[in-house]
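Given next, in structure tokens, is a single chain: the form predicted alone.
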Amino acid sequence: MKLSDFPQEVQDEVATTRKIVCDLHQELINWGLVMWTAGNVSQRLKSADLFVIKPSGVMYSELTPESMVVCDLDGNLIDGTRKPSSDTASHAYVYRNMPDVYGVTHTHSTYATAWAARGEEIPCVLTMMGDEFGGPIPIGPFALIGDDSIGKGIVDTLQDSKSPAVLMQNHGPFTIGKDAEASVKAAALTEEVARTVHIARQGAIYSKVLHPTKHKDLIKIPQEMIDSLNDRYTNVYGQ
């Protein structure tokens, strides 16, 4: 099936979504979340079972709305002149199995990926984490690129979690959201807390060496407090 076979309403939404997704890839650069051609953002349409995603292996400086590709929820190319991202099957799996998700972002941001390389979740020791993630940022299983194995790992890890982010072991962060912008925001905050908690832990190690009887470890926030933070952030914060 070709894009021209879909109703005009769908074609119009594709045009709008292509620009949104293209612009959000620039935000990955702005926040220092990607390098070279790595990383991708996608957004699912409201009017049809389609999504828009970055083409594979294209420099960010060369991305245009027209270069974004359109796929169905099985990852098949519907419209575009270039191959879809190598993570397309994973995005498609998420959309098929998490119907409330309309945006997915993947980066290899430095600090978050360092936690993924250790296979270690980021503990919830910051109120920002309680707000955005509702607890620790979990680790997902190791999976190879190329099919929907990564997508399955994302879904299995996040389907019962409040976190919009998962650190796929030995790979890097994937984030989800109500739209692509929300998933990009979650990616930026994932890197921010990964860096901050890493620095805090290094300080705790240094303190233990210098003051073994007085050192401070990371202080985890009790779950009931995390739940309160997350509820306020979700239902009260902002306009």
Second form
There are 4 protein chains.
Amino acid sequence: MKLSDFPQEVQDEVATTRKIVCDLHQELINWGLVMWTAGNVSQRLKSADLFVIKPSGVMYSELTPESMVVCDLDGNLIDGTRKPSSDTASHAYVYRNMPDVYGVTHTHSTYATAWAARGEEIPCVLTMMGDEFGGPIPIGPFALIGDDSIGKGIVDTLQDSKSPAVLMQNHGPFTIGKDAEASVKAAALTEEVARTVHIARQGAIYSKVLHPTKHKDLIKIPQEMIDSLNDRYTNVYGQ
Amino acid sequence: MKLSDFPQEVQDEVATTRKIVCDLHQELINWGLVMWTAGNVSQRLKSADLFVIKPSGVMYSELTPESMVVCDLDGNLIDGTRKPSSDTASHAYVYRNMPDVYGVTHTHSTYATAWAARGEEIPCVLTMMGDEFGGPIPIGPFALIGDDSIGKGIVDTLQDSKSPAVLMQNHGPFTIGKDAEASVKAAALTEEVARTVHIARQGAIYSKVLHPTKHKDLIKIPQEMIDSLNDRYTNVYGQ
Amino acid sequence: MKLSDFPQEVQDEVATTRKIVCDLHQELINWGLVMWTAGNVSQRLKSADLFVIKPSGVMYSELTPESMVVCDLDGNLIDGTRKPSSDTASHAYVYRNMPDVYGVTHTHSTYATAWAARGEEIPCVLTMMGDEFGGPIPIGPFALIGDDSIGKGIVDTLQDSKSPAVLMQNHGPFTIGKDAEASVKAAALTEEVARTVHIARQGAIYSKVLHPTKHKDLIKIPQEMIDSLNDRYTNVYGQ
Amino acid sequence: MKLSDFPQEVQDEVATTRKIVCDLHQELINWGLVMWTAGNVSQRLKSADLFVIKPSGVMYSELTPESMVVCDLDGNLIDGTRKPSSDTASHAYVYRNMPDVYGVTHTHSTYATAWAARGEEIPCVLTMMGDEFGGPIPIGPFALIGDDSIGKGIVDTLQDSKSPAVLMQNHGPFTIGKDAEASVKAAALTEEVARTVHIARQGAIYSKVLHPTKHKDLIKIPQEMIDSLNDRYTNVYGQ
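Requested next: the structure of the form predicted in complex with another copy of the chain (the form predicted alone having been shown above).
The next block holds the full complex; its first chain is the one shown before.
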């Protein structure tokens, strides 16, 4: 099936979505989340079982709305002059299995990937983590690219979690949202909390090793306070 | 009471202040102090008991002077087409209780927030800290958003301190000043000294663990020298 | 022999290559890989035994295609108004001894150089490392500038390795590729993995020292999975 | 004595130098060496015992050639509409006591200042350090602003050293050169080597604590090789 076989409404939403997804890739650069051609963002359509994603291995400075690729929910190419991102199958698996998700972002952002290399979840010790993630950022399984393993690992980890982010072991973060922008925001905040909590922990080594009587470790936030933060943020924050 | 009910002088100061506060938000981006929509700056007016603050959850690239929100000192919306920042109640509490303060800034800047996650004050080991802060940067209590707890924590911590910055536990820095620009400057310097002292301490772990006979720890600055630095900086520096 | 003595085809390729090599130097700045005048990129011609390289000690903001220098494979100046890069002899040695290499990049990028200062190879614990490097990034010998020692160290280390990058001890990374762009990409990814693995290791110190029962160290990726990643990336990724 | 009392030749050199010094302040921003209004660059004239320096406490975005201040070698204001930098007395002391120095730069750059907070010199373990510094970067004494203490500390430390940089204890780096550009270059490279050696050392903690049988510490460069690097760089590198 070709894009021209779809109703005009779908073709119009594809055009709008190509622009949105292209612009959001620039946010990955703006916030320092990607190197060279790594990373990708997609958004699912409301009007058809299709999604728009980045082409594979293209420099960010060369991305245009027209270069964005349209795939169906099995990851088949529907429209576009380029090969879709090599992570397309993982995005498609998420959309097939999480019907409320309309945006997916993947990066290898530095600090988040460092936690992933140890397979260690990020503990919730910041109010901004309570706001956005509602608890720790969990680890997903080690999985190779090429089949549904990565997609399945994302879905298995996130479907019972408040967190919109999973750190795939040895690989990097995948984030989800109600649209592509929400998933990119989650990717930006994932890196920020990965970095802040890393630095907070490293600072605790100093007093432990040099001044043990004045030792200061991370201070946990009680779960009911995390729930309160997450509830307010989800229901009150923003316009 | 609506803004049009205020004297022309007040309406003019609101217009000027909206431009100042909008431009200062760009400084938060320029100096790397905020991610996505986090962070906010406000300035109190001289001509009325009002202040101008950022709208809630709006991207920095979309901020304009017109989008800035005007509130009274109880945090009630007086003018603006958007909802005020979710930290508005905390800014309002500071203005009500610290009559010399005309500017407040809040960020989640990375290194300052990392100290806050441990509830550990930043010791004064740099001459630039003596200049700007006159001693350590103190920790404020853990407090949830939604009432006056954060505002009260800021005021209780800062009212007897030379420091214009407080690190609210698990949350991040709030800074005050004689105007919004002074509070943004304090926010920028808070992050810089948080980062520099963190790195200085981490470097001390190396020699302690690997070369204990050549160990070098942070060197304290005597309080009378800190006082001398702070006095000169407050009274002589600048134009 | 002067450039004007070469066939028109060669002169045309020189002009094209000067533009390519000049633009790629800007990528070194964009990705934060170089300070001041440090670092250099070269590309070998297809039509003659010549290569194009950066002039010595010139600021990046002053580089133009015309300022790029043309040398033969012994490093002799063939065309250009400036002295060639002080690393020209090393680039020339690589081209003489690795006939499939048409691009070489050298930087002192921070994290890669930090591994080089310890003479410690970077272990392959990230899927993106498996993709691009196919295993660890190896260390080359200590060698002084001024003769073929650096070039020989690069070639001896890389000729039996899948990695396009070598960290020369106490010095910094050299990377190779099928053209200059591939070598610059390898330089950018070398710094990114050097940084990510460094941070991942530092995070492991925290739990070892403070919470040994919950200790999380780097998780190794089995070599057959690294081979699978590297094979797919080399043969399937991109357009 | 006013600037208009000096010969035309001097007035012309002042105009040229104001432009040079203003532009070099932008390099401090470009390379991330300064925050807010911190940091300053000066250049001594060839035609008279005068130097040009930044005004005190002015934002970098507001600096113009005209705003640069002219002082004599005792630090007295000769020309300019603004107060000179609060570090003017230190620059003046250096020019009076080191007749070959025509450029001085001062920053609080993060990593260099972190070494200064411990009073620990930076060991020479990188070939780029051998090139530019010819050995370790030394520590100067703790000194308060307001008299000649800082200037004397700089001169006492640097006059018998190959290094163009000194880290003043608890304060930050001062660098010197044959002109302002050389001193700014030394400031940029001081921060880069401070950062790289810091990271190299931190990486050595990991193997010491977690994998002591595979421990890798910094590898020293023999002094005769450092001398060889420094000699070549000083006499051969560049155009």
